[in-house]
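Only one chain is shown below, in structure tokens, and it's the form predicted on its own.
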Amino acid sequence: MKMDRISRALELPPGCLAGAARFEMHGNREVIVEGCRSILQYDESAIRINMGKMIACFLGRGLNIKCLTPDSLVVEGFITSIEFVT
């Protein structure tokens, strides 16, 4: 609750001081992704990243992992959809 009062008082997306996975996306070529934990897959069909409460499957042609960061990741190639399960 006092997170939640926090994020409020600073104008703050919700979830964002309590850990949640933020997506940005660029198009369908490219999502940047902060708060992933690992990766559970990864080929260029299909990239599965754990996130702790849940499991991101970014689908398409072309997957790859531009760049990784202990916290954050940039998938790029033709992303033809993302599943979430929790």
Contents of the next structure:
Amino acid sequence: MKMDRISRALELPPGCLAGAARFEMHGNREVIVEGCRSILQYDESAIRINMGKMIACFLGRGLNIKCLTPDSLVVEGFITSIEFVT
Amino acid sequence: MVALWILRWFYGSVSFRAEGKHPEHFINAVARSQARLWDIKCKGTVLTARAACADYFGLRPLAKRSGLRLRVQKRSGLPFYLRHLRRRPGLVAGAVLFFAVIQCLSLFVWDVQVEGNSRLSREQVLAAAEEMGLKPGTLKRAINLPLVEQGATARLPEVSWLAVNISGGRADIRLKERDMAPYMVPENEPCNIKARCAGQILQIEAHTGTAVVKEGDGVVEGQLLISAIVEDIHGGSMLKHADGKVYASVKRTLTAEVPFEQTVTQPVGEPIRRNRLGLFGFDFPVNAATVPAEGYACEREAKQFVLFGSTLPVFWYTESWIKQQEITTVLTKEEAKAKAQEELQRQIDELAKEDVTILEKTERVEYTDTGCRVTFDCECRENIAEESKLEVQVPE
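Could you present the same protein in the form predicted in complex with its partner chain, rather than the form predicted on its own shown above?
After this comes the whole thing, all chains and molecules, with the earlier chain placed first.
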């Protein structure tokens, strides 16, 4: 909460200083995820990613991981919905 | 994206297939091990992906721990291409030799270009540069550019500025030709205008000075025509540099003599052709023909090869040696006369260039035992004015 208050005071996005995950979407065809911990589920219709404080689930068709590094990944495919479990 | 593709190709990559119950475990393990995967596709229990060549060896134990079996599908990139070449040492040696030769050749100047010359010929500039050590085939390190520039400028008085730039195997000589000062009449040197030869005055154009003869006067050689002394309105006199043109009717005799027996050199037989290939300053004969003995005339032609607008140090020389034979022919009187008249006409054309006009001419033809002599007695209109310096002694 302290971090959120500091972020607000500095006019930065919430969670920016707390090390929250970052998502960058290009339409619904590609999403770049930074700050991921591990992959919990991976198949063509759903990719579930552990983000530390929450779990993000990308649902869609023909999903695949285009690129993977220790703390980020790129999901591409036809994304129909995103779910967060906190 | 292109840069990434080039990097991946340079380091090499392996496309593999992993089969097992939980491919996610394997992906997480790979991510934790700092290895990088891309093009990861998962269909049920089958996972296909690509990894860098160096990372692939570390994936096997991770796959075993995750309960997956790895199988290589495709190898691509430079390391695998080079491994393939290991079986062809000749090809590798050829490539190495190629780059070594290119590197070696790049140490020399192979082409010298000249820019900015209009009155001076390219050959004159190249000759001056060659004297200073710049010519095709010279080691670049051995060229002292400031020395070449200064030396070539000193050897070419018509040049006011010259610079040499070397780029790759080509040397560019850029120069600026000197603008020569126009002729100025030396006003402080008084002189008279005198007659160069005897004649009758037809026209006088006295630009400066006082004309002392008039049209219709007969003059002898050395006679004063335009005086340097000019009187002003107050009766005083001053010395000037006399200038003007004096046209007079002058008698000239032009003679041409043509012997009946004429010796003409004529080509005989088929020419012997020699071809040579000039490569990097060295000449290599292309055919077996040798240089013939005396009595042959040679016509040479050099063709330099050009690639994309740049001249290459490759020449193709063609020499044509043809035997010359002296043939003596006897001319008839008419032929000898025609030839002599032809020679006289050439002399008249030469005189015309010197502002001499033929007003009247009489032709005389004489035949001797050996030849024909034709004489033109001409009356010409020409400028007989000639400057004569005036020595002035200043009283102490």
